[in-house]
Amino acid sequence: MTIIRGATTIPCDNADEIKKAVKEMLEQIESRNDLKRDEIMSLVFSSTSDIHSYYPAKAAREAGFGLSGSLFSAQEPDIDGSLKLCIRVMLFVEKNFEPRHVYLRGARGLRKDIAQKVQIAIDGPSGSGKSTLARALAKHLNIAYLDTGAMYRACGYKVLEAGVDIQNETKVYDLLLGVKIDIAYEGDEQRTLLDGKDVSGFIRTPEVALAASAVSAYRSVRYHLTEKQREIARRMSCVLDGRDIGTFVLPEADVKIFLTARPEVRAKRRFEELKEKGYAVKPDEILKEIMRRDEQDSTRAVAPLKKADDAVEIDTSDMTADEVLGAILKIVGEKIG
């Protein structure tokens, strides 16, 4: 017999949230351990004292688990300092094997010794929706999100601000050599700090985007920032998005996704984004910029934009953000094990 442990958290004491969290946890346990549901002898749930709306065992039964075995739910005593809104489970399985335990959302910190550290790489061209989906995925999985593009944008912004010839690699390198780029978090939002100054609100213009693409082609700049990104990824579970995450930054990432979309779709998305932020832009100019960035990013000598051989490609042209997130979550569930 084998015992598999799992735990997850919910954002609030709500029946729908309990059902969704229990289903997600059990399906990941099933996937990562290559289980058949009739192999599960029993499931024993416990939940913290702030969960009252719905029995996790009942949610499991409704999700199709425990139909051939026993189910049990208990409520844990109230302990000061314990994790809030947490659901735990133990699965008793009749076969013998090395179990892979599953700790999701806020429960990841409960057992750092057995909870899996996950690296997820999302690559793709400009305007494919990488940042939006990477941020949503990280929030759903309750792990860190690192917007690597913001780091390159900060470098591009610095070059433009200093008036340095962006085509002169030596001068660009000399300028950026002493620059300090840091990442900080305010709630779920990543802030990009350039020499201690928060430049998050200044690095999303088309001019800075092109400058970022130009400086990212320089080997010295790319290697410097890549090492910083790898250092962050080694410390924690995280989602990184960019153009070379799965091929260069994290070639051993657990999950690799390549998002793409038709150029005119990407241009329309970028136009709406910039228009909403108050920038005076024209659709045809945005399309030209998208095409120019595609050319720059895919032909640069160092770590060009390309799909990793083991990445799963998703064309988002005719998909909503929720549909793309759902597709990625399914891939994550299948890949991580």
Ligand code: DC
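The structure displayed is predicted, hence computed values, not measured ones. Take the two forms, superpose them, and find the largest set of C-alpha atoms that agree within 1.5 Å; that set is the rigid core. Positions refer to the first chain, counted from 1. First, how it differs from the form predicted in complex with 2'-deoxycytidine-5'-monophosphate (DC).
- Positional change of S73 between the two forms reaches 2 Å or more at the C-alpha, relative to the superposed core.
- Once the cores line up, the CA of K288 ends up less than 2 angstroms apart between the two forms.
- With the core held fixed between the two forms, I328 has its Cα displaced by under 2 Å.
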Second form
Amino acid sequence: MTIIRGATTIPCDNADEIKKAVKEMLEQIESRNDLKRDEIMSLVFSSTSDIHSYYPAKAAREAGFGLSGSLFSAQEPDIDGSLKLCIRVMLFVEKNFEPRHVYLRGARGLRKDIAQKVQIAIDGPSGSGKSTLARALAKHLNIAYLDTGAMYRACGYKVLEAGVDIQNETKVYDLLLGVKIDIAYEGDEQRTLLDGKDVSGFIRTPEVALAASAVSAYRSVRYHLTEKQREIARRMSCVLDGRDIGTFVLPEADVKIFLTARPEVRAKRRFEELKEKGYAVKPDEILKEIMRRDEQDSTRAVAPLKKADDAVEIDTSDMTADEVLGAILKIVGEKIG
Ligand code: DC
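Same protein, the form predicted in complex with 2'-deoxycytidine-5'-monophosphate (DC) this time rather than the form predicted alone?
Okay, now the whole complex, with that chain kicking things off.
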């Protein structure tokens, strides 16, 4: 048997708000755990002492849950410091699996000892600050960081190194099919391995960036790498950054952020970053490369760069990295506690 926990809050003690919040929480639990309704054996609700207007269990039954099992709701004592207007649920399911607990609208888990895997998606165009922020966020939360762009860069690097015509999808796919891309961690640092060789130091050049963008448009390449990214995200709590994490790789991610910035600001950031790493680059070339990649990444047919409907957009043009981190931590706190 598996027990899934959930919690949500309501803005005021009102029957319609209770019905809406209970339905939303149960639907989220159902979809994030890939459940069928008849697999749910019973549901036990508790609500904080400031909720009187409606039974959460009744709201659940009206939303079509627990029709073949048992339902129960109780009220919690009024304890100092407890979250206000909060409804919790424990859902019992017959089969055994690793549960994904669901905390919505600022509700938090009471049991810190229950390991909850979180997936945080950060998408946006190049130079929007994704990797700096994703890395800082992962460090702050003490979870893993997966730079998915590095995987596409490793593919682009391979194609350039092999001298294969990048416009020829069949040839590119044939080449990449036999290639092994692995991600390893050295402390906080992600190392990108191509057929066992560490290529992290070779994949940051503008040429490799453009090649990465070109091969990333091929369906065959994307599906291959997407599976790898999902596999990593299933194993551990992590922050993933890329172009399609919230829309395609992890549509069920707990938190989705979409970072943007004006093109000139992004080009300046990229220029400073490359200059610091010792690459001889020109600012106007970087701006051109960024504009070309924006065009390529957002117009491709498969999983283009696009904000997910439920992502929070932040324009980082006039913000410091610390300010962006603060804003993201606030969003993370509201979504998952
Ligand atoms: O984030 P980056 O600049 O390292 O990414 C390099 C290229 O890889 C980018 O131009 C588009 C592609 N990419 C992608 O299509 N999907 C991702 N999730 C990450 C990167």
